[in-house]
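In structure tokens, the next block holds one chain alone, the form predicted on its own.
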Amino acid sequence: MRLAIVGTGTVGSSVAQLAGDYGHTVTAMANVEAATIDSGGIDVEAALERQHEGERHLGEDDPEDALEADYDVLVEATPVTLGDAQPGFGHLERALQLDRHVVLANKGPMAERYGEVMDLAEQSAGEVRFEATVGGAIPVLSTIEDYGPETITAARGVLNGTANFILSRMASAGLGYEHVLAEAQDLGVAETDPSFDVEGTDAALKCVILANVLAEGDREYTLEDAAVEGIKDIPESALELAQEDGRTIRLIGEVAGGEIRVGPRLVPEHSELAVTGTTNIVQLETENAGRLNLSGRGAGGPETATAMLADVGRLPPL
């Protein structure tokens, strides 16, 4: 497949670097400042080296031209935006209008404009796939697809590595939130502004996407439909009391009974949900196969890129 990659941060750059290993050719790469386009295949390493000097150095082409280039699959890896989900939604819309496939890491379009995306895909020869939007490298959506959404009665799990690192570190070291947050920032586990993670927004977006997939078009969910509580106000004493009772606290997202809830929950200390560090886990309750536990790395450049390239491999030729 020929790939056009829009968004060349950690994830997009990793897709570009790994694409050749999967037998694909990168024909366009674009960031907000510039693009490089070559229908015969671009020199990925040279382009990324130029970008290292500054985003405008990626190439001499206009970023908008990347959407019109010769490609089979648009890899959309721009940052998540809420509300209108732009510019990611616009990128997706243009690719589908051109009858190209779209593979997403950007959660915005699927969490905020799911119905519109599905309508656009229905009118296009291209398909939309978005495994990487839920759980990074963990094959959550493909498992639901294989089993059939109608057979999944509920989904829950730990869906944000930053929040999980903070909570598990607080519990294991007996440290307070602010101390552990600073540690996480020093390690690069938490952003300078960690609000998207610690307030539960990131986990909620993933749960909204799960809810939309499980609803199979019967209802459309957005972030407004989720009840969300973060971890900032959890005192060190709460974790100590939980440990005395053989339990711990995790930020749990759940989709069940048409409702979406994200917030701190008590879980048994040695249960599947008590994953540590930046590990994620998703539990799927099924009608016929019991509970499925899917865990692994929920973020990271190569990890998320692996999920996106797996999606590319699932697409039919155009």
Second form
There are 2 protein chains.
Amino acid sequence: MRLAIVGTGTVGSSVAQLAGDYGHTVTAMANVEAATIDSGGIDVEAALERQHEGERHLGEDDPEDALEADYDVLVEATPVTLGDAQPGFGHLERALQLDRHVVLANKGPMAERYGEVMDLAEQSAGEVRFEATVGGAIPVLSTIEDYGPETITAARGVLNGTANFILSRMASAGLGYEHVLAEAQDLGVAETDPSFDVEGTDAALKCVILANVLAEGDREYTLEDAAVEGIKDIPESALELAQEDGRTIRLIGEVAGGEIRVGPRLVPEHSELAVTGTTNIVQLETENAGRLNLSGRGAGGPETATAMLADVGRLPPL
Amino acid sequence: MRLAIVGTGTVGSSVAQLAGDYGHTVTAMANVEAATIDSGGIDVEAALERQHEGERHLGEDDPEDALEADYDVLVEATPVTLGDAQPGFGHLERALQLDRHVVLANKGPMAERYGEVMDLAEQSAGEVRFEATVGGAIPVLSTIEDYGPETITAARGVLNGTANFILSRMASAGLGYEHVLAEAQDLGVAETDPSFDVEGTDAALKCVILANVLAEGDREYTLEDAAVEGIKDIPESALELAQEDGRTIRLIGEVAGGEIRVGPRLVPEHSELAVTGTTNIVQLETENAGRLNLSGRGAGGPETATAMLADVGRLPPL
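Structure of the form predicted together with another copy of the chain (previous: the form predicted on its own):
Okay, now the whole complex, with that chain kicking things off.
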């Protein structure tokens, strides 16, 4: 397939770099400032080097022209935005209008405007896939799709690696939140402004997307429907107390009974949910097959790219 | 899709019972002794009741006619056989000759005659899928398929629930093998003749199938290529000794570096591989996304049926 990659940060760059290994050709790449377009295939390494040289000067083309180029799949990897989910939603809209496929890592459109996305997809010859929006490399959405969303009665898990790293480190090292946050920032596991992760918003968006997928159009959810509590107020003493009782604390997101909740929760210390470091886990409760546990790396350039390329592989030819 | 279900034991019956929920019609059912065929759709409950009434008298039709009936997908759920993998292989061969799809739970053809199956599939308009042959309800093969077999560098796991139940119970209760085997047989977790499970053969067949999938035709494996050791000689003292060191013992199957090994192995007692009871787990090591852990119910009628119906859902129309 020919890929137009819009958003050339960590994830978009990784997709561009791995595309050839999967037999695909990158025919357009665009960031906010510039684009490079070549129907015969872009020299990805050269383009990324130009971008790296401080000016984000990916190429000589206009970013808007990238959406009009020759491609089969729009790879939408621009940063998540809430509310109107722009410009990501607009990118998706244009590609579908042109009857192209869309594969997203950007959670915005799928969490905040799910119904509209599905309507646009219905009217298009192109399809929309978004495995990378939930759980990074973990095959959550394809598993739900294959087993049938109607057979999944609940989904829960650890969906944010930053928050989980902090909590599991607080627990294992007996250190306080601020100290461990600083460690996480030094390691590049937490952002300079970590609020999106530690307040639970990132995990909540993923749960909203899960809820939308499981509802199959019967009901539409947005971030406003989630009850969200973050990890900033957990004292180290709470973790010690939990441990005395054979438990620990993790930031758990759950979709069940039409409700979406994200918050710190006590879990048995060796439970599947007590993953450590930046590992993510999703537990699916199924009607006929009990519980499925899927865990792995929930974030990272190559990791997320893997999920996007798996999605590309499941698209039918146009 | 219209399903012809050959083999109406635990798994085949479950597929028949659940087919309607997934929008499919059962147009043929056959066991060794009899068959029932109806292009308009079989009354599954009535057929299973007749079978249940001690004479396995599923219907008035000849089992061989089931393969010639009107159906899109042959659901092959007859008991596993080694070597020539008959009659399962013959059922698959006939369906593919007639340009129908085949979905298997029967490990025999995929472990012992993988290359021949792939050749037949290539010459047929029908496709062959076999998720249910490895890890029951756990989406192992579809995950490998979506992520690309060439990107999976190793696969390992606990692939037999009977052996795992016995070992985890020996460890947790401090009981010996014979005692726990008897418990397992009372619970229906182990067969009267448990050798297929406790000698590691079942786990080995699953690993052989994994090895065939990962090799993508570069090399073909059969059960003879697996180095297999079972659990019958593990004294309870070995588990105590392991526990003093923070470890336990599990029957682990691994496919890596072109080799297939099944045998008891020491694992850290809270490692992901230290699943308890009849739970199965498969760990995939990937090139770009680190380790994926997939765990859940590895056996059971409805569980395995779920995997077969997920396979049916991924088949293209004929």
